[in-house]
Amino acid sequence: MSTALRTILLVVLFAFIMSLQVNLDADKTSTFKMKNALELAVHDGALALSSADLANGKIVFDQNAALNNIQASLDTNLNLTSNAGYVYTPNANSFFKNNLYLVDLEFIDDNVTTTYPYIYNNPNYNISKTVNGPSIIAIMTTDSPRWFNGSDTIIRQAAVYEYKK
């Protein structure tokens, strides 16, 4: 009886260690994923630069054309829908299965500032960056997609991308 008792013991105590190790995967993979593909996000949506001030020796950024690079590159990247940008739904085969929000997306070009370093201070998320020239600094949260249940946890990642002057 007693060996039967520690077996039943041993499986609960693997089934419980398993989920646990299972749920913790899912957090890092998930903060790998969103971390890798907003850094390639803010690179293309820096890419998206105004000729006529580029022309005159600024770096200003074209926003709209900046996000719709940002959207696309999420998008293709994290196998998200997006329509408006800011909220991106997880397709059928993504990794992800609750909703990523942009929950911050803020340009620092010439036209915000013509001094370097630049020290943008962000309160709400606790950001606090030099940066040396002009900049998309861009914040994106979610649910981690757990696969058990399990305590709810918020992945939140940032990217910053910066020309230097």
The other form holds:
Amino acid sequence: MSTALRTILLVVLFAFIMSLQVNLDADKTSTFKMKNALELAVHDGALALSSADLANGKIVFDQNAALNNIQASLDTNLNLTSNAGYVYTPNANSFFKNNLYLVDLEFIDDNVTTTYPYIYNNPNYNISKTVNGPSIIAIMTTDSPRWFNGSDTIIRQAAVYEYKK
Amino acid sequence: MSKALAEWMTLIIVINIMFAPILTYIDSLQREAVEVVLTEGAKEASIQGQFTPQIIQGMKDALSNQYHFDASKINIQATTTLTLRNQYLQASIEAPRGFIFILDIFHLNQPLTFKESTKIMSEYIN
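Alt. form predicted in complex with its partner chain, vs. the form predicted alone above:
After this comes the whole thing, all chains and molecules, with the earlier chain placed first.
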């Protein structure tokens, strides 16, 4: 009897450790997946330049086209669906289970400043970054897709893509 | 007899459970490695406008040398034609996956490979 009880205790303990680990692993995986995908998304977004301004030697982003590129990139690379580019709903077989939000998207280009390095500050998300040229900064957030019950963890990542001047 | 049988059965379950957390962790790290190598390869390919044989070989080498995947079992499919700026390059990596339970007593039908894919715009200007 005592052996059975010890065994049950051991199994319960390991089940607890395992569920804890799977949850933490979901947090970690969400973080790196979001970071990687966001880096590719801002890269694609940064390719949308206004050709008229480029002809005048200025790097100015075509913001609508950039947002479309970012949306297409995130939809594909994270297996999501978005209508306007700010709220992303995971598809059925996506790793993510909760909506993802592009909570901030900022364009620093030659319409904003012509002096670099430029210090970008975002007190809302506690971000400060020196950029050396026109840049796109995107911040994304979601609730971690935890497999087992546990306190919700908010995953938030930022990515910057800059042209060096 | 019944006691010995019960102890053996318990031992099998305990061994499985004991190693599951670390094996899950390794599985997760290997998946992350595949995705990181794919993303870095895609960034490099974007500059060159295609996944050149060197980039593909570099991704294979990184997975086999740094992350100890079996090179002969890594399958990389990627856009190898020169692609101009604002058009998409695609790539996917399929790599062999380890196991989570030492003894397959739960009969989990897990995929035997990781398959990660990505899409990135080309930066290449002719």
